[in-house]
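Presented as structure tokens, the chain that follows is alone, the form predicted alone.
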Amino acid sequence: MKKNVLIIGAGGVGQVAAHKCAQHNALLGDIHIASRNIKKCLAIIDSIHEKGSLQNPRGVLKAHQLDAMDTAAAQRLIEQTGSQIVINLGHAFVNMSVLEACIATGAAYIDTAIHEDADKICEAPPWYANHEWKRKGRCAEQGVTAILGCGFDPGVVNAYAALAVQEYFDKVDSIDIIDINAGSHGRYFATNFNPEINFREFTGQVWSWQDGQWKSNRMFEVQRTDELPVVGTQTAYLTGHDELHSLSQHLDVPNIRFWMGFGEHYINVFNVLRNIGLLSEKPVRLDNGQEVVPLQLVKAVLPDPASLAPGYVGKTCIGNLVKGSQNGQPREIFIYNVADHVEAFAEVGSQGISYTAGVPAAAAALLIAQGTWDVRRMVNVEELPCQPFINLMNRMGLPTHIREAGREDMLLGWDEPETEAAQA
């Protein structure tokens, strides 16, 4: 059994992994968060402790300040810390550096994105073969469990996709995953994620999986209309994503899209600073002299996501659309999750984006730890058994919907063993 977690990263998704994880201390051992900004762990820890959310009152829970780029550094944190398992929470461009002092030091890793180079944008596809997967044997030889992508989006969805493929179908024709947030948070304009990371998704080519290949749109060219449980009507785009690029090589399934929703406020806004080049990575030079990066002024004007929170209000709806058939016949069901801004916050101090990325990987700690997930190896979600996941979630407040001719249930799980982490 792995124990004693190190959460790095102290934005919106951190601090919701943050509260989860102190809610099953109990088993997880000590908490330690880790930050370039100290000042935000010590804000968690507040929260922690002004919510009660530490299941064992007496147990570990400390700030550090790390620069989670600095291989080295994390390393020694990792070790100092006593930690048995990582939960990567930084901004995209640090994961191969926390990657990588996991291994040198055996200890689990999980993130919830998928990693970024600084100087490129939207890499050729399978995205997770650039970077992660070339790691894949180092993880095998040291036996280190690294997961790949388990927040949400990647991460819930690609379970479900696998629970599809494996529970309901004999032949899964289409798998369609549909993000949308009908929550406002009151803003003129903000993303819910760190903008940098979050722009770059939308500036480069949107790749899909269509019969059986690559297929390049542009942003925006091409969407969908559903009618969607809780959230009703609702358009959502083509989008380039994470999960495509591990589902696609791992599931037997010849069309795998990813629809966000977007509102037109939020596209025109986009389209203006993408079009005037203030979405653009390359320094600009001023008539001072001085070099400015535009895209990281954007950020630095834009809101801090984590700021949202207190006045966000909505649901959002998140979920896979699937087809194919089963028994002979056409089949058709969508799994999907739904989850309140305002209750997250209530909970956690966070919006209710950030409770769907942090939740999960705190789940994911807590099936390492009592050894359901602890494969010693690099996986991505789909690969890794889902029930007990889906299990979790529906006990740490993202519970699983199905909804099939009309109808709707909750996916009450299947009969497991009462394992430690079911009875933290």
Given for the second form:
There are 2 protein chains.
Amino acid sequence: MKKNVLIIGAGGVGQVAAHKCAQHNALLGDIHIASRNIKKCLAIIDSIHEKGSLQNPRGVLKAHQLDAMDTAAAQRLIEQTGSQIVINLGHAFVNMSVLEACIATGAAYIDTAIHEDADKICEAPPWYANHEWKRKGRCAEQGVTAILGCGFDPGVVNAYAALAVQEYFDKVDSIDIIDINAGSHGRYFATNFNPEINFREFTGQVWSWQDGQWKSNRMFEVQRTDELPVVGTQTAYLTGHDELHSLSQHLDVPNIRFWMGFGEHYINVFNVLRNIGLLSEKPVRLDNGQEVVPLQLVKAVLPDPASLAPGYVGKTCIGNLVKGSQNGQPREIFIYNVADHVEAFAEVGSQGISYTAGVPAAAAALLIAQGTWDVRRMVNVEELPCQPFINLMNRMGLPTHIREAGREDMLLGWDEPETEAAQA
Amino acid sequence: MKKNVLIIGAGGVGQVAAHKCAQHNALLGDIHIASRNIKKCLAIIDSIHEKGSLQNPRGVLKAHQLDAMDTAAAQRLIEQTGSQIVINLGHAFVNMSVLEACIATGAAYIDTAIHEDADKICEAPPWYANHEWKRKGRCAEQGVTAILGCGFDPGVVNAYAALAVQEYFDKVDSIDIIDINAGSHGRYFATNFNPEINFREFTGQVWSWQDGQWKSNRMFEVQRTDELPVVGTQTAYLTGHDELHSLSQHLDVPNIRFWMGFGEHYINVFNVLRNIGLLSEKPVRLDNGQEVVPLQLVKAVLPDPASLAPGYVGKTCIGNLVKGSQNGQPREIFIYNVADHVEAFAEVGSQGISYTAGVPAAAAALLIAQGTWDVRRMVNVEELPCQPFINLMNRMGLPTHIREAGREDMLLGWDEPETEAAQA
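Any chance you could show the form predicted in complex with another copy of the chain after that form predicted alone?
Every chain and every other molecule in the complex is listed next, the one we just looked at coming first.
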């Protein structure tokens, strides 16, 4: 049993997680929000009060200024606020400094994306071995719960993968994780999260796990088209993504791939910017002597992802297409969630992409608070009990469905003992 | 009779003009080349020696450092070098400061593009009235010859327009100037001259002269497709351009339009960059506090236009499609030049776009030197005798042809008295 939550990062995902934690503060206790820019934390707190999101209106809800690259400062803030759970939703560059602060204080750690070094793009697989897993031993020694990659993808899709292997198949041949945003923000071009991180996903090699080994492709080299629930016919492209780097190591499945949906317009803009050299993280020298990193300028001219939320319409569909066999018969299922941009904005003031990433992180905090996931070691989501997680998200706004040929799509859920989290 | 030439600007066009002046230095006298960056002048001088371009090998050929925004410095250099003819091929922002230096010294002035203020895009038409023509009175008072816009377009196409009105029609209904570069530089994307100036041509309103008045369109809004000599079927887009702003005032022609050829790829890249905001001349602030002008970064990542010359293949076709009537019969002619990128590089080390702009400027210097064009006032090219100009360019590498339905295309030329220029 742990309580008092420190959320680090005040972007769109931080806003969702803060709202969701506030909605469950009877169990979670004090809620603290920290960012380099305290104004962004204060805006989130205003939004929580405006929406009446606090379950216990007398609960503590506070903003803090923090440079999360500074481990000592993060440690002090954890101690001062008495936080036993840290949800790290800052820039991917701060993950390891925040994790170190958790190891030092014993606080549980949750993040939603893999650690990145600013000057490296697409390191050797499995990515988690480059930074996170090097600290597995120390987490176990100190009894620190560290849950890696607990947004939607990675995160919920890791639980879907574990569920499929454990409950639906004798043998799984392939897991294809398909991520479609069929929403529209109405702008000429925008990324749904920090453009710097967004483009970095696509500028390096595309790693996938095929026939039990790593395979490298170029971005937009391989595509598939599927008929998906709600969002219809969608084309998605083989993309490198965090979850492949843990699922490949933890599940005995020979083929695990990630596919992200892109429209032709997105791909065209991306290709123009990349081919001209405007997505480079290496500085170039202008005629006036300035040294400028092109990617940072592109970020500056693109819309702030948070600004897209008010006008965002349409839905996302993210799920795992799993193929294998059971009782000697071939089987194929699609486990998925559909989220709605307009509903997300109405509830928490963020667009659907932020919503799907922030709700699972808050759900993880609840599962740690009530003990189910307080495992006192470093884990990826597929190593944890997946049913309470999926059950909890059904009640938190991200219901899970399953599709199988010849059946109606159905909501997935299980009976569970009465717990505080179940009541939450 | 004037002699000794100062060329200001050491880009691709400066290189062509320097070679062409060197080829005629028996008439022109000393040749001086000045630029902010003296190394570029020295490289041109090396290239002139390498190609053996000096007609009189003992003639003076010298490089100078000059900030052409500094009128006093330009005046000093004109006086020190005894230059009576200045060919201004610098950045369009320096035109008025160089012209002022010519007015102060009495030197003849030639340029190839309209003056621009760095912070204005597409001023009110007619553009020449905003800067150049305000100095008409002072040029006349001082007896200064100033020939505006004497590259190919504006320049040669102005002569073609005057020729059509004077020699081929009783009444001209329309002049459509069509500029096609059917060459290929083999790069993903590049501009043929300074990207900053190049893109500024297309980011403002597109002014054209239609039914005797100014009409405004957006770039790429109106297109035409023609079957042209040598380069074949080509699509071109209504584009704002310098020459419309003098031809509309000097010729009694109700419709004068400029069309520039663009491939789909160019238009796509241009639209992406413009729509994202990367062609803006207004600084944006990066996360790190840097203030950066997007267009200057785009210039920095694109290939240097001069670097395209060695691999450039294919041809340009630029000409005037003129429609009207003669002797009561409708008539339509196309007066044009075809230039070859490979031949231009072999002769002067530059690509064809620079060649077509630099040769006419050198031809103007020759016509001033031998007196034909030394008119001691400010003029646009259509106000000058066009036959000696066209004749001279036939011998200087830019032959003029005429096409009319039902006839073979033929070279245009006239008998002329023996002059030094004709011998040159």
